[in-house]
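One chain is shown next in structure tokens, namely the form predicted alone.
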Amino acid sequence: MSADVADADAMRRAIELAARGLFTTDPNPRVGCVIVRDGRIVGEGWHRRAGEPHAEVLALGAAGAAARGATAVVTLEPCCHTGRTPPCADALIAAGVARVVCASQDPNPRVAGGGIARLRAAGVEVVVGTGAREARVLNPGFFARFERGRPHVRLKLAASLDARTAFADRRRAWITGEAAREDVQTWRARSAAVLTGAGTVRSDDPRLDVRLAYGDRVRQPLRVVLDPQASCAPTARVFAGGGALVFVAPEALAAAHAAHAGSPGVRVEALPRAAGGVDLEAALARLAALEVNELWVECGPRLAGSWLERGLVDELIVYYAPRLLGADAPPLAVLPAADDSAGAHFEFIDARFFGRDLRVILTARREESACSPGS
């Protein structure tokens, strides 16, 4: 077997491992190492939580001496600065590892080449590109945020198969079932922030937590409201138990912070004002500085058209129910007339069913990068 073959190969084994962090590692990345020593498996681990050892620390610590001249198979470029933990490029030089195989170099201008420059100048062969893409897969929102200045974006919205997101007399109602519900929550768990709009918290007063347990426990998002007037009820569920962020028109402060004074674990924020709200940049950028990866948002639909029109969607996630609600029933997104050049360009990446209903995913292509992110 080539060489080309097997670190491919032990690439894979890094990804699968890797993935075990995708409801727990934030705001740090998901990362997965594998040792191999004559075409075998010696060790293997993977990051769990920030604070905890890293995937190439777990993977050596398995090993033990036979990582000594072996090679590690790592999905994202060694560390090599101290933060919560030591720098895993040290770990690998002093382990005696003898080739270093690396999916991508980290964006984190803290590591950004330093890693494998380290491990190059301490006479370890380093190889970088292996399994990049598949890589880069895991952790669009950690990318997004060092090269981007952003999170990265889904927008969810669930329909009628006439793109109606709610009975005409606005009732409140499931459209989409049980199952489809369920994979929602999938998505909120992996997510380090779930938003919405105040017309959503006024009308259907959700709470946008996480119900289900992944692992040893349930590890809740931020819940990001935007309430440019300061209009919602301290009363509403998404404040409940704490751990939310509203954000206010800079006229609207000061009501917000006397709405929410009795509120422990909210807090308020201004951002800019812009058309219809507050920025919708603004926000991403302070969410991306409070280590937001990947930003989850369920709104209605002129505040999902805004995120839309802004084209500052990455992802576009809808599920569809086959029922028909009619032409006076909201509309999936309220949004300009546009033409072709217009905003995001999408493409289906994804659809399959959950229950009776259809969950389709698909990606944003803009004219000038004519590529999109990983899912």
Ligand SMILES: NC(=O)c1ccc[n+]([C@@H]2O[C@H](COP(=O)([O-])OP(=O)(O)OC[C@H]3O[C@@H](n4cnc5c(N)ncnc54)[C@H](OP(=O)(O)O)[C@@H]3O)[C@@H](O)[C@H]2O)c1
The other form holds:
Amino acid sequence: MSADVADADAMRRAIELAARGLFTTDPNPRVGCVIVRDGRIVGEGWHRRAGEPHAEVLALGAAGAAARGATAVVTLEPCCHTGRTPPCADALIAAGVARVVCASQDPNPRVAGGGIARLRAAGVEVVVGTGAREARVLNPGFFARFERGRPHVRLKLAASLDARTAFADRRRAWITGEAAREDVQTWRARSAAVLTGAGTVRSDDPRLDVRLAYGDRVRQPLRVVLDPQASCAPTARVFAGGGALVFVAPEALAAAHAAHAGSPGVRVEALPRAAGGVDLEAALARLAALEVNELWVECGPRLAGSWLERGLVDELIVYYAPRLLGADAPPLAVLPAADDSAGAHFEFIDARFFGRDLRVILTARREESACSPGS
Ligand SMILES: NC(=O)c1ccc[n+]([C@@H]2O[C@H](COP(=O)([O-])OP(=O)(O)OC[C@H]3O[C@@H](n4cnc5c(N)ncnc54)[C@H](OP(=O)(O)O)[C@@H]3O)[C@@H](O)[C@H]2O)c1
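Okay, that is the form predicted alone; can I get the form predicted in complex with the ligand now?
Up next: the whole complex, starting with the chain shown before.
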């Protein structure tokens, strides 16, 4: 087997391991590592939670003395800073690893090539780029936060076949079936924050929480409500149990503080005003500062329209139910009429059934979303 194939195979395994941390590593990236000696994997590790050992340290521990002279294959550049744990580059050097293969540089400015440089300075051969695209998919939000200063934004919409997102009489009822709603739970669970608009809180009173347990605990995402006028009742279910952040317009800050004064764990902050409500770019910048990597948006057509119009959606996830709700029912998104030049801003990347519903996933086409009406 050529060295390249061995590296690529080992990287695939490291990516598999990293994916085990999908629901738990936040705000850290999901990272996996394998130690390869004489064509055989002699140690494996993956990062579980912030504050717990990094993948490299666990893999080195599993390999023991066999790590000396071996190749470490890791899905992200080994760190060179002392964060909650000591630097992994130092651990690899101390273990006598001869070669390190990593998928990409760490975009975190505290690392950003520093781990690779430290390894090379110690005489360790370093290969960068193996499995780069596949490994990046593990951490879209971690890369977005450091490269673009904002979280990776996923907008979810549940719609009828005629792209209606609620009943015409606004009754509180599901459009999609249980399997689709269970799928939504897994997306929420991997996200650092779930965001909605005041309209949805006022009409549906959703909880927006995670009801799945991973191992011994359920990690609740931060629940974020864009409530410009501080109109949402503090008794709304989204605020129950704390862990919520309410963004209001500056003039509503005092009223919002007063309304939520008795709700522990509910934080209120002001954002500048913008068309339709509050400034979405400012919301994203603030969430990035709070170390939100992946943001899951579940909202009604008005806020959905604003996200789309501003070109801020990285992934669009639509569940289509096989039913028709009619022309009087609310649309998928409230948007101005498109002209031809707007073109398609998204491309389909996946289609799958969940029960009787169809889920489609689309990603933003960067070059075209760059000239969207919002930019
Ligand atoms: N099918 C689905 O996937 C789905 C999901 C959620 C909700 N819904 C349905 O959507 C309906 C509610 O729709 P909606 O449009 O009123 O709710 P929404 O989009 O969730 O909320 C809209 C409100 O968010 C606030 N907001 C803050 N910043 C904004 C901005 N930059 N742009 C736009 N809005 C901003 C405004 O509050 P103020 O009005 O206070 O200024 C605005 O009216 C309900 O019938 C619900 O069932 C469907």
